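In structure tokens, the next block holds one chain alone, the form predicted on its own.
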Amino acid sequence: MDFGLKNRLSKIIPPKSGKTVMLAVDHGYFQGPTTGLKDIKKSITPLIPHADCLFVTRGIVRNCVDPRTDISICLRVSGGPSILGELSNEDVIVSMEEALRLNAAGVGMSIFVGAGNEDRTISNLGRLVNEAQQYGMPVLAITAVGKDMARDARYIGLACRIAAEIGAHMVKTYYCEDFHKVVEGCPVPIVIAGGKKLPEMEALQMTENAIKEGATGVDMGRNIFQSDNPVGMIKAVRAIVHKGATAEEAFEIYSSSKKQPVEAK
């Protein structure tokens, strides 16, 4: 591994913790203006002192983030179809110049294993990697697994070895039950997705037990934006990942934060 693409991975993994807190507010590619993002700036203004790592598209790069920023950026990749579409059907959308031109820390885009096109996404980060590579520019595989496959260990599993098998620098997937055989079975770094908003103490366990059974981090999107104190939540994720904090001591943060005056740069 080369020094740009060590000195990148870096940026979204600080080596102080080994640890990192993306926040995920990429939603809109396929969502448009989802709960929680139909002002983006609004929303993720805020939040992004408290990240390691925005992960996002161009366009919201380009329109919604201050350049002063000193967050690091994963850069979605990846899109075609919306919400009312067929979701596996998509293409890598933006140029490796093009990330670099925003100054990425890396690039990130999905796979859909079980999923009907399975071999073209799969097959399109291949060539992600290989592009990637010549530029020393990590790569995040988001991992799906098809509508009829239960998100269990097996096939979460599956789709995270076969990313980490193609040349995927990092895994994004589900937390689910026996998560330690997922990340015994994969040999990159794993961070969790938030997915579906859930009641915030049920978010804080879910990250205790991913970190636990070793997890990397996560790449939490609406179970930060979408909370009713999202600052404090985001406040209370990090503790959990960074610190060690128990899901009942990070809920402590989330809760007396409400009385606190919301952070902006």
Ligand code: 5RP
Given for the second form:
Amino acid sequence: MDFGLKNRLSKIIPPKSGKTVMLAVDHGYFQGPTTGLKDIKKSITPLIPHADCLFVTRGIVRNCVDPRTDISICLRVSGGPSILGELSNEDVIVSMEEALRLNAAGVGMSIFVGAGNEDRTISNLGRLVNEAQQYGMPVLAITAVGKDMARDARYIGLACRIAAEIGAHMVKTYYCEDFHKVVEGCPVPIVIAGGKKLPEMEALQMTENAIKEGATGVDMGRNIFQSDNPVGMIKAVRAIVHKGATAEEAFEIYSSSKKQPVEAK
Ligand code: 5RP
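Other form of same protein, the form predicted in complex with this ligand, not the form predicted on its own:
Once more the chain from above appears, this time first in line as the rest of the complex follows.
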């Protein structure tokens, strides 16, 4: 692996813990003004100091993120359909030059294993990796779940392994029972998405389980920005990911920070 690729990866996964808290705020690329991100600049500004990497679209980077920030950027580069259309009908819509211009530490796109357009999204991943390799740009593959697919270790494991085989440097997927089997079958780091909003304790327990079973971290959105205490929640998630806190200890961080002012990480 060359210097540029390793250097960029270390901005996404800080070497000190070898783990990462990515804050996913790309939802608007197909959902529009998502709950919790309606005024996205206002929502994400207090969260950014507590995350290692921001997973975001170029439009939001340009308009809503302070360019003097320390946070690394992983840029969503796939898109096309809205929530009203066929979600799997995505293509790569952002150039590598644009990712470099925005000083991205990585680029991310979805693959739709078990859904319509499965083959096109997987071959798009291959083409993105080909291009990214030339510039030392890490690629995060996101395993979007086909409507009819069970979110079990067999299916999630299949999607993650395919992403790694095609050349993704990291994979984002959903937590499932026997998640360690997914990790065992995937030779690149896996981060979990949070999925739909859960009660805070459940989201923290899922995070603890994922880390214990070998996840490299989270790329979490709704369970942070839709919480009644988003800053407390990201601090709690961070304690699990980087410090090995239990879900109970993390829940205490979430609860006790409800009325405290924002601090830097
Ligand atoms: C949407 C995404 C999101 O970034 C991903 O789902 C993480 O967000 P959440 O924790 O809300 O699930 O890739 O396609």
